[in-house]
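What follows is a single chain, given as structure tokens, in the form predicted alone.
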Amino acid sequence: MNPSPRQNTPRANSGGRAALNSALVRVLAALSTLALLTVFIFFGILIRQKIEAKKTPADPLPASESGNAGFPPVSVGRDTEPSSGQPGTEEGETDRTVTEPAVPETAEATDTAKTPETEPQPVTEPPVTEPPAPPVQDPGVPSSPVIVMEAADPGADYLKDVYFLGDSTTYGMMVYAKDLVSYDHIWAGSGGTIDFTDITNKIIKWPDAVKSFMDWEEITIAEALRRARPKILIVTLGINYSPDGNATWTDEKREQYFRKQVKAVYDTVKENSPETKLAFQTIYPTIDDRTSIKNSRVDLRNKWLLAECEALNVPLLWSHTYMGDSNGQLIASYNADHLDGIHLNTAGFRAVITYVRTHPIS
């Protein structure tokens, strides 16, 4: 007998389910393989990006700021120590990247790598400044801190603050420089000169616009200082120095007495007009073959004057060199008309005033 179709149906259904299950298993296996492959590819991309970031760091510092001349600085991740400053090799960087945990490349991670808090800042060296050039000293002038250096001419108004005290080489200003210096700013002795001895008791003529010079009031230097209170006082004394004629005195004793007179002038000014700025001026050179006051003696006195000005820290106008020729003699065209080898004419006094204005007392 032939089997009935109803009896064969369960076996046929059972075979179909087995085939379906087998196909489903194969599909699931394929999907698992695909998912695993996707995961490997994803992590491979991340690792490759990490390696590339290590090889080409963003915005390297200039070599002068990185501390490694010619090498860019090493970028540092969140969990690593800052670079020691030595240039790394590609191989070293790759090895370190493999052992580090993968960090997603985000803007925050990049910024952190650029400026870690522990990264040392470059040291800025202070700018190197050249020392100021020393003032140019006039040729032939001794080097001394008290000697007044040449400066810009402050103009004619500067002389309104300047008074002059001196012997006959100063008195001549009243005649030969009256258009440059006001007569009442010139103090000279009663005979038009002053011997540089016993200076504290010396008498000068107090200027008077109405009377002649011989009729001017005679007062002490101290009294003149108290009356005028000059802003600046320039003293030119010493051409007349009678101890030089005393054969019993040694040069050492002459120097001591000369410097004592300089100190007396200083004390007189400080006691009677303490706000006055005091300055001395060297004795002008002479012409040896026209006078008995030789330049050898003038030079010696100017040396003494410099020594005492340094001791007192008082400014000194070294006009002696300016007024002399190449031989150290008074420039002949500056000598007065009577050619005595000592006194000045208009050209001579104009030279003095030019020197005073270009060597201002500050």
Second form
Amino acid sequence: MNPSPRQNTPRANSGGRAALNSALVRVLAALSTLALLTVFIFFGILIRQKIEAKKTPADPLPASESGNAGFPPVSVGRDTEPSSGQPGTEEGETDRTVTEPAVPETAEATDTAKTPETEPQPVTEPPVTEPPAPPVQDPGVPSSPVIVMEAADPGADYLKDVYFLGDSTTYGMMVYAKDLVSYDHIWAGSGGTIDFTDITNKIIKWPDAVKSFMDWEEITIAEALRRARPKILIVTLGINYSPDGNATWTDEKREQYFRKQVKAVYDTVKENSPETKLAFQTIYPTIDDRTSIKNSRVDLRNKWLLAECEALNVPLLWSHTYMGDSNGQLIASYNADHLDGIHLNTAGFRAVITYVRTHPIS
Amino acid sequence: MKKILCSLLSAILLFSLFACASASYRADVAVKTLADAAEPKISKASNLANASDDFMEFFLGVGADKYDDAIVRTPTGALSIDEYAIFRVKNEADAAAIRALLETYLTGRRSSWDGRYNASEKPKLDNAKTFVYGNYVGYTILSQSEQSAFLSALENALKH
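Starting from the form predicted alone above, please write out the structure of the form predicted together with the partner chain.
Once more the chain from above appears, this time first in line as the rest of the complex follows.
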């Protein structure tokens, strides 16, 4: 009797199992080979990347820097008007050429080793070195030992050491340059402004992370200095100067009093935070057609500021020329949205920060 | 006729007594005491600080030789223009001289008014005035109501 075709005989089962096992082994072998190949390819790519990285120099202008939305270069030519808008959308590259003084070879590098012998050693002539190139003076800027010269940009970290004290032309940084300057490094008066009179009595709003600006604590500049002890303080004051409109004052008297206010700021810093490096900044140009604060008066005040900075030997950032066009007016595209001829917008403050970074206070 | 003459003489006596009474102020009160009495009438007094010597010299033009006691309180911020000064002088002539200087100061303030940040404060400057109470002379730049209260408190503190 023949077995039922449906019955599985042990002999038939062993043959099928062996075939199955064989197939499985083949599949596993293939997968293992594939996996091994993948690993080898991956390491190969890694090694190749490392080799290529060593050959290519680092990019000198990183696209963005940590801590902010990026600080793209801004066109700084007098005749070009940088676009305004959100950070990171600026076009054009800076055409500022920073000429750094050549580093001369030091004598130590060529000194011959001393010998204990009593015989005099032959005198070697020091190598002939070119004198360092003088720093480049910004065009249109007065020549003065206190005016800060252009230098290499120390980078965004520099601003972490800098505090800004000023009137509404500084307060605007909180709105238009908040990606570049931390709000707690901006000292402005109540209402966002300060008149440059009786300056030691004037209050500033002490930055607060929680409250709105109107509710910030009001303290004197002296108290702010004692609290913050800034490494660098840049003071931009003087566009609000009520004596200028006082018909009973002469320009001579206005100058005397203006310079006394500069001195008062200087004394306040020295008395309350002597380790702070103080620098003044010129009043920005205005647009004559849009404001009653004419450039002729601004120029005069900047002249007084320069005179007092020279008398006190305090650095002065002469950004005034940098911020103006060929007619000495504020570059139009730097003016804030309400076009008052005085206050700066995002593009304007970017230019200011560019200037500050390329004229670091040492 | 007699009745008319009596009435006339009584009226003259009454007016003369009234005149004498209104001109009598103390001359020995420290200006700080007066400020303590009057300054609470200013709602934003916390915004005031003692003016610097440079302010006295440049803005008021009042030399130290013209008074023997003074307090000048000026605003610390841009939003309020409340301000006042009280000088104690030696005699009426000095009071008149200082008053003239303070009037010049107020004129200069009005001519240099910049209302970009505090236009609503202008009425205070328009309302600003100088005052003299015996040997005390000064000025206020305050709202109408606060000025009245301030001067009233000042005058009361100076009465015998």
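Rigid core (definition): largest C-alpha set, two forms, superposition within 1.5 Å. Positions refer to the first chain, counted from 1. Keep in mind that what you see is a predicted model, and the values were worked out from it rather than measured.
- Superposed on the core, the two forms differ at L24, whose C-alpha moves 131.2 Å between these two forms.
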